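For reference, the chain that follows is the form predicted on its own, supplied as structure tokens.
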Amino acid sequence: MLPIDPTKKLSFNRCIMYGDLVIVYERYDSMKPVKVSENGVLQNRFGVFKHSNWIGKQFGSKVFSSKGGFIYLLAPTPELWTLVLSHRTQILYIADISFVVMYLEIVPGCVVLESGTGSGSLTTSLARAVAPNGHVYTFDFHEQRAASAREDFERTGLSSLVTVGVRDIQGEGFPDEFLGRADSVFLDLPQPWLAIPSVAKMLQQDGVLCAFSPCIEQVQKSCETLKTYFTDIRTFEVLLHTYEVREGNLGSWQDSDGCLGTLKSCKKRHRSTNGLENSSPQTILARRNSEARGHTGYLTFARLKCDM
């Protein structure tokens, strides 16, 4: 996914080669991951595309089929990978992921512990954030899920930045080898409060924890346990709404509430074919996208007490 040169620097500044993972962009709501192979062929409604014709092209290139249809060959960034990966579990999306990376204060060189791995959506972004010299150690209690995640990270070129382990963190805690080594810890567990005492031992002084919980009852119980070991405890809910903005006539476009959001009135006059002006007002209209994602979960952050 993230091509790594001998110095482990992440870079997309090279041409597509056989064996690369490419995100094929057909339209904004239709993308798929494709591994480029010597005799590979992609067939879709836009035509037939031979992989051999992609070799030597830069990521972001527009390629055409014999019938004139086209696709874009995009670099497999963490943002795009989150949209196309196989869902083995519920995943975190871009709004939550960006919030987590910032509030966990993750920078290149950090050591990050994660449990559980799940589908690896967040893990991918964590790996990019710690590159080139940091590392993500992620754990899942489910052996097959961990094996599938390991295969994905190998496939996407992240295996040098991510180590996947099989372990019941709720019951056993994190391995002792990480005592006092972690800069940040992320928990996505049914009972995160059971792992909090172990997290306190793993974090360096002033380290930060984030626990993701879909239910507020989980948050309440976690915060009670956090008070013993952590300070600066805060919980957030990230709600993302997207808007569609376009030019049109008032009354021609209504949202689900029967209302229109007017951002700016243009009232353009258009000349008809006979040279007369048509005074039909054109306005910039905006409405909330009805497909916008709502609640995914609560993010609770806490900082290790300095006297631990």
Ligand SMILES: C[S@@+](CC[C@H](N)C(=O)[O-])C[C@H]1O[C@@H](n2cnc3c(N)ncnc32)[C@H](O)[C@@H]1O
Contents of the next structure:
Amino acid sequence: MLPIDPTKKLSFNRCIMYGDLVIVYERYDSMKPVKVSENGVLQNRFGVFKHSNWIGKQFGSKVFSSKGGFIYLLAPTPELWTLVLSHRTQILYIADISFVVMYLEIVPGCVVLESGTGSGSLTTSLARAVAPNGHVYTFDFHEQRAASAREDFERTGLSSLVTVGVRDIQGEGFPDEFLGRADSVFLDLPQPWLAIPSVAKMLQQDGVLCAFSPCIEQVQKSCETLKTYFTDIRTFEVLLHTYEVREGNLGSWQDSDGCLGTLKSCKKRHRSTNGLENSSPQTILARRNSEARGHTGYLTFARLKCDM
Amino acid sequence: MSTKSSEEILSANQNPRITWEGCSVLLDINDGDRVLFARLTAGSKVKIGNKNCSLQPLIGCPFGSSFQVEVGEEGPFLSRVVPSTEGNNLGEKMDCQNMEECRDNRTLVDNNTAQSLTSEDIDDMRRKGATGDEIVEALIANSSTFEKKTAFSQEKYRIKKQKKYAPGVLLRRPFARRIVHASLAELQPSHSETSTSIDQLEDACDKESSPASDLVNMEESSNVNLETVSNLAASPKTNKSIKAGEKAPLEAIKSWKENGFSSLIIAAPDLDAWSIVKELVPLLSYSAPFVIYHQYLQPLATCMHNLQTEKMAIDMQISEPWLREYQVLPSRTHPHMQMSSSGGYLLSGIRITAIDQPQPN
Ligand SMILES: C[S@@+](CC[C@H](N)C(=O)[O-])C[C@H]1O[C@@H](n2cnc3c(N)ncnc32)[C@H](O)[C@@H]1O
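Having seen the form predicted on its own, I'd like the form predicted together with the ligand now, please.
Below, the chain from earlier opens the complete complex, with every other chain and molecule after it.
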């Protein structure tokens, strides 16, 4: 997923080979991850696609089924992975993820601690941010989930950047080997306040913590605990509106005879009548999508107090 | 940390979390009122309120330390504030009483006579060498209404007076997030709140800054303070990046042409988005993502429509991120009154190959 190996630096430009992970783009809201294999076949509503036909094509290519249906083969990125991974838990989405990575000041070389791992959605972006010489240590107390996450990081080629541990972080805190070593820590746990004293010990001075919680009562408790060790405590919510775009022809009220508002039917009529009306230009129209994704959770950030 | 990869630090074998002479820092004045860049040299100064203070006392201190302006024999100077165990978060000092606040403000009358200290009194205290904190305490002691205020308003009052009479400076590392906010604050003083689209852009920039990648800044009519950006010795962003106005080495240009860019970020508020996009998107390798920021929706809508009809990109989305900050206090949690609402719009997508005929299977 990442161009860590300097010889493969521009990974997007590589041709597809057996063993590659590709993101198959069917339609705007429909994508899936596929491992390219010798006898592999992908079957979907657009037809039957043989993996062998994909070999040697560039990422970003459009490929056709025998039926004439088509899909696009995309190179995996953390953004796409978050959209296609298998949901074993609630996950973080890209709007929250980018804000977290930014605010935690994660850059190449950082050591980052995370708990719980969940489905590894955030972990994937953390790994890219610390690459090539940093590391993410992520912990979940659910053995099966940790194992699945490990498999995923293997699949996405991130295993050299991520270590998954099984541990009850609320009960035991982070392992002592990380004392004073973490550049930043991220918590997505049901009771983050139980882990905060441990986080304070793990962070380097001036290091930043983020806790994600869906409910304000959790935030309240976390903030109470944070005050003892942290400063600059700030809580945010990231909301995202999306827009749809279409081309339309808006009729003028003067030459409309009762067909106001119905974009398409008006358009036909305009064409068939005189040239004046034809001059009414096509307009690009944008409007907010009605199904906005609302609340995901609150993000509380805090900086370790400097007591040197 | 990024700072570790900076040559400057490697050579000096410095602890990147402690300042050194000659390093670049961000100074956060009065809790975010003003954020500015500085280079810590023996001679550098900062103006806080009407006082010029030397930055000398900041050298050798850990990032994250706080300072206050004090006035001594030789004039104003910055003095390190030793962190108290109480901390400095609003509302911390009211732990026990906050739940059942019994005071209310029914008896408060605002008639400008509440403060019995005059500005002459304060000047006099100053001349006698009172510290900023002592003045704040005196103001509180001489306020007839302070005791009647709710704990929350008391705290607010204290903070307000502290900002005026004992302004503080917080020493920060220069990170992309803070830098952009500092330069944004310079550009549009009325708009210094965080905005998420900017954060997403910065995040994208950070991702591109891994040592193995080239970052090409194609800015021509830059309205960002470039001097500040090039000052950032400790930022990985300057690694290998070609600065605006500088010509890229031929070798690099050749490799870009052959391989294509692996991502594209456009933030040119005054230019027509489509006129840049149609030139730059073709330079991307196939399957590479791009993101275009604009403060208005319409240019992005046009862009998206054109990219769609020309079959240049898929997975396109126009989004408008909103950032809402909350005040979190026991029994007093609510969204901040001032929210940054929309910081603008983002068009994101993925470049695809142009070939569009079914091939024989
Ligand atoms: C909502 S998920 C995290 C999702 C993740 N942020 C993502 O983006 O995919 C929360 C995870 O925390 C784990 N968890 C809950 N309590 C824990 C504890 N005490 N110690 C470690 N992990 C815990 C759960 O098993 C679950 O997988």
